[in-house]
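Only one chain is shown below, in structure tokens, and it's the form predicted on its own.
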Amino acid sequence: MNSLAGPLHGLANQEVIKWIFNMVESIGTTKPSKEQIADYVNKTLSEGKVIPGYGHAVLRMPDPRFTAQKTFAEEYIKGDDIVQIVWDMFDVVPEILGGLGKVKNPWPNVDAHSGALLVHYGMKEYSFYTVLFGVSRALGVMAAMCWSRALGFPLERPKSVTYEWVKDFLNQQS
């Protein structure tokens, strides 16, 4: 699990939360305006730092996992100041990063939101975030192994077949 740790991988969501808490402390409010957020983003960039939780090595659009977490939070977590900051950042950061002209992906990734959810639900032991990240990965691999064993498939990567393919395969077997 510890091998996953790094500011752009397993530690990314805790880097986002630290950045947000530093911004809140610097600005002096848990309810910053979008203008205050934009100023802090520009300050961070002027110091030669990145905006944690933004950009992805492959995606060139908002990370669908970010969107799913945002949808969940909109339904179940209303009024949380830190979650609201994440949403306001979504309105502010892509335009700023896109305006730099050198950022290929100015959109949020999953880490931009996940830390705020963990904090909301009381998980403030940031050193465990990487373990949670690893456990979530392991669950996907284990599920794929169960399907492979149950259906007599060879070992494969989880994305190599779709749910529809599995249904068709099972229908052909009956």
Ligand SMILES: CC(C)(COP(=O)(O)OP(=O)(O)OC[C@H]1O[C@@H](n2cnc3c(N)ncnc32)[C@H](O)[C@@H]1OP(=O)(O)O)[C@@H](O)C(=O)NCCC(=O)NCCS
Contents of the next structure:
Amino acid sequence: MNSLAGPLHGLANQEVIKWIFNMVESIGTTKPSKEQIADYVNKTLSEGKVIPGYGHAVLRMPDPRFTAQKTFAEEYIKGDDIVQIVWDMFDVVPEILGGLGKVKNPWPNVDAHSGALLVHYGMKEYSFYTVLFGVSRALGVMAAMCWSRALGFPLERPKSVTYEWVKDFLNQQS
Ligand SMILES: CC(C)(COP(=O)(O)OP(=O)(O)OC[C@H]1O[C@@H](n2cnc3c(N)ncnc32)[C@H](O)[C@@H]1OP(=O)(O)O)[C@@H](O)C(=O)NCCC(=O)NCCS
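Can you give me the structure for the form predicted together with the named molecule, which would complement the form predicted on its own we have just seen?
Following is the full complex, with the preceding chain placed first.
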């Protein structure tokens, strides 16, 4: 949870929404053109800052979690200006970052989209976004801890045993 608070990692979903709101305020419209977005991206880069929501230490493609959120929004959210900005950024940012020649992954990560969804559904307590992200991860860790204790293993991974193995194991215990 502490490492998530770092500005270049988990905090990025707060940073993304802050960046979008700053751009909207600076340009004076919630419906910026792609050219206006590209100009604001270049301005951010010229100030020596990163584009939040883009890049990844390991991934070298659009983050599947970004794609899943986009697919969800395309189906359930219509006419949301902030969501539209996220999609327009997807059209312009990778080319600009790719053109810098040093960014290993110019594609969006999970944080590029999540803030726009939270805003859409009314969650405007931006400083809680990273906490929410952490809580969703904690559920996975807690589930693994329960299995680890139940099975008596020092470390548990989702695919380390099959369902059939668990059934046999429990039958042997009873
Ligand atoms: C995620 C991140 C920290 C990965 O860092 P990394 O593994 O060092 O990434 P790279 O190897 O591609 O970095 C090489 C260069 O590209 C730059 N770069 C990477 N992503 C960038 C971005 N989104 N905008 C501008 N520059 C970026 C780095 O700052 C670095 O520049 P430098 O050599 O002048 O220091 C980085 O991509 C980043 O800062 N992204 C923006 C913040 C963000 O979205 N974080 C959420 C991550 S899930």
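Just so we're clear, the structure is a prediction, and the values are computed from it rather than from any experiment. Residue numbers count along the first chain shown, from 1. For the two forms, the rigid core is made up of the largest set of C-alpha atoms that agree within 1.5 Å on superposition.
A.B. asks: Once everything's superposed on the core, is residue 166 shifted 2 Å or more at the Cα between the two forms?
C.D. replies: Shift of 2 Å or more: yes.
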